[in-house]
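So this first bit is one chain, no partners, the form predicted on its own, shown in structure tokens.
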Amino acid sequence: MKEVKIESTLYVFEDLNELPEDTIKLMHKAIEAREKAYAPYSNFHVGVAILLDNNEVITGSNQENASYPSGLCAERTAIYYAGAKYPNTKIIKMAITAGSKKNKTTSPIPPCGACRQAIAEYEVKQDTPIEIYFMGEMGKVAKSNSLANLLPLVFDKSVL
């Protein structure tokens, strides 16, 4: 037996004002989308802006419904509308924010598995690393160069 050690580097901003100017404008899309989010059952509010190689951005929030799990995530919202409006579009970053209408959130957060597993996909696809930052409603920002990072053994199609 050997053992095998998976190691992830995210970087830690202190708040929205240390990152990059284009991925503030990009992070401030992700806030507005947030608010659109339909979140009556969880009232947890997720919003997400996503720059392509075309320098479109789409966004998209998350969209619950009564017949759980029928909703669906923002990311997946975002990432599937991009891939049917640009299909050989690449995706350069995303931004992520969450937040809670029960709770401030302060910490990044990251997205769920299957939204991981949907960048997943496009991030093989597309054969280009995707930038992911990430953030609750307020403080720190946590940004991946790779989805590779959040979901170091990935599900592609190479296995199928």
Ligand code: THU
Given for the second form:
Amino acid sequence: MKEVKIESTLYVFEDLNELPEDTIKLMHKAIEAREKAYAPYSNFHVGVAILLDNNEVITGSNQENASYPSGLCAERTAIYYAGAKYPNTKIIKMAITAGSKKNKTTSPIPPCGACRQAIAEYEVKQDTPIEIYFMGEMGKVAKSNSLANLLPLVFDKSVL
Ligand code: THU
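Having gone through the form predicted on its own, I am curious about the other one (the form predicted together with this ligand); can you provide its structure?
Below is the whole assembly, all chains and molecules, this chain first.
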């Protein structure tokens, strides 16, 4: 038996304004998208903006449903739309912001496991890392240089 250690690296910025201008703009688009979330059940609003290689920005927000599992997270709403509209265009980066109507979110909120799996599919497909930035409503912003950092031991097409 041997122990296997898995390491992962994130970068944490104290504030959105510490980021490069183009990423700040992308996060502002995510914030606008968050305001359009349809989340009457959880009151938890998530917004995403995805920058593509063709300079298009795709945005998305979480869409809930009275039949709870029929709803969809913001990250998957956005990335599936990007995949559907531009199937051959690479995803450069993704900005995510999450806020709750119950209490202010002040620390970075990472994408859920199902969304990480969905993002991983596109990162593997395009064979180029996707930068991921995530935050709450305000405060620190975390950056991952690749989805792989957020999902070690990924299940992907190589095992099928
Ligand atoms: N949600 C997202 O949009 N993204 C995530 O990564 C985590 C959760 C949404 C789903 C649901 O509408 C609400 O947040 C509460 O879970």
